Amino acid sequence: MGPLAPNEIISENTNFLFAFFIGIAFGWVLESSGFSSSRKLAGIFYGYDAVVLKVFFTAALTAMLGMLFMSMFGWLDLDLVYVNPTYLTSAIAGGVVMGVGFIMGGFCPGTSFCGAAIGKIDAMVFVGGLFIGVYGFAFTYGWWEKLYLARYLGEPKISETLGISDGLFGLLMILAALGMFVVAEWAEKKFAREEY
């Protein structure tokens, strides 16, 4: 059962076509949610706007629940779903670099392309910096290789690490999300700013 391309239910070309349309839909959702605004995106760090948290957490929960239900009904074999390998040191270092860039520039890689697509100059500059960073890393990879490959943990699932079922983990994530949404609503009222 599932995913579609590895099981040859659809061709690789059809898979790329689906990816293209899903990407367009994703960009439309980002723009409709206001994610082309660097102020709105930075608002999560300062507490005055939690739309980023709400939209992305809702999307993550929807994907998680969809996969769990499809697995339960036998439509999807979770063992065939690719999981990125975890290199702990580089994940932490990359998270710090991206977090600092997010706070300074007001965009993450996906939202910067969304902003650039509608003509925002700050987003275009951010995209330019993104390419400089990617190529800079690629051309100096030898300097970073040990850091990049440090603390390899394989492809762990949090549920397996905690020794709980995927369903229980899903329930805990839903409860955590509800708690975060309550805190986000409180923060938006406490740190409210005038319309920006």
Given for the second form:
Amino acid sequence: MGPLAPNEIISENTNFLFAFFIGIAFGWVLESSGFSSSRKLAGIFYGYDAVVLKVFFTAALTAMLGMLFMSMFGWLDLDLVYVNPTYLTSAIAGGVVMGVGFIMGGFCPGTSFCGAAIGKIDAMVFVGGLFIGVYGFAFTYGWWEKLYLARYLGEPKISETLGISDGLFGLLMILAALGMFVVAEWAEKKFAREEY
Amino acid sequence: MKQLKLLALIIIPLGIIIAAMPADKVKHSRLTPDELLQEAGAGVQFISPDVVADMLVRKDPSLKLIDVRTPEEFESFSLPGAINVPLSNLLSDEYSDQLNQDAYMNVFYSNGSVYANQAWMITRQLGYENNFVLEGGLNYWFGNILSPATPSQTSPDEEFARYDFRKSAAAALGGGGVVSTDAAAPAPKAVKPPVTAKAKKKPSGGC
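Right, the form predicted alone is done; let's see the coordinates for the form predicted together with its partner chain.
Up next: the whole complex, starting with the chain shown before.
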């Protein structure tokens, strides 16, 4: 049955319509979780607020369990679900750039739009920087192309690389996430700040 | 901390359930175009008419012949025990149980092998297994199984063995319209007992 768009149960345009509504819901959840505050977001790097880790890992776990169970019930064919292709070098380089930008600017791309939407000037500046980066990369693509396409690994899944089932990896992921939540709560108490 | 415990209480059991599921149950994939092309190219779907004839003669219960021609054609001639699933109705719910199953060996046939092959392609793309195509279709069946050409004197033994098999299979399957050349075949069978009685006498007298 699923995924709906690749199986042509819904058209590409309907798919975009769904994406539109899901996007709005996502933005709303981000905002109401406090993700429009750069101080709250940056807290993950200093330990005083781990909401980023908690929200994103809870979302990942929910999506993961949902997909694994739907696949188990025969509702979803996981082999047809889009997996980002891995270009190892650019993934590492991009991760470093994104991480540094996150610490410096206090936003990640999605949350910066969230902040800009409620009128935060720092978020708007961040969005401006984002566009400079995107266009800058696009116009100078020739310089980066080699680095960008280096060490292509296809679409590996960690479970396949480790040779374990998707389900077992799911369980390990849940345990790892819960471990991180415990550490995060401990850090929040240890590095607590009065006001931010 | 209380919320964390509640979360753990919910998701750890879910994780255990999903981890305990056999991996092949979690994954059931449709074929990618590449895989389908590879299978079709290798001809894994084809099943030799001799195998089908043998199964028919032995009345193998696992064999299920599926005629993908039109109902009119099916009415005028069909292989023994075949059911009619016209190609145009292949996807109707009525037949999905019969096409998507793992109990029988479904063998599609049509006059040639084009329509049967199309039926196989479609069902294979849907992820159904145990569907095959009768190689050569009914045309080959008529020309070679029901009226096998007598091998030449210099043919290898296997060819004679195949000829003998096809002749006896044709006799057992009722020959169709081409029996004329084998008209004698059913008759000797009936007369065989007296013949053997005579044969017994022959050696005793001749020697």
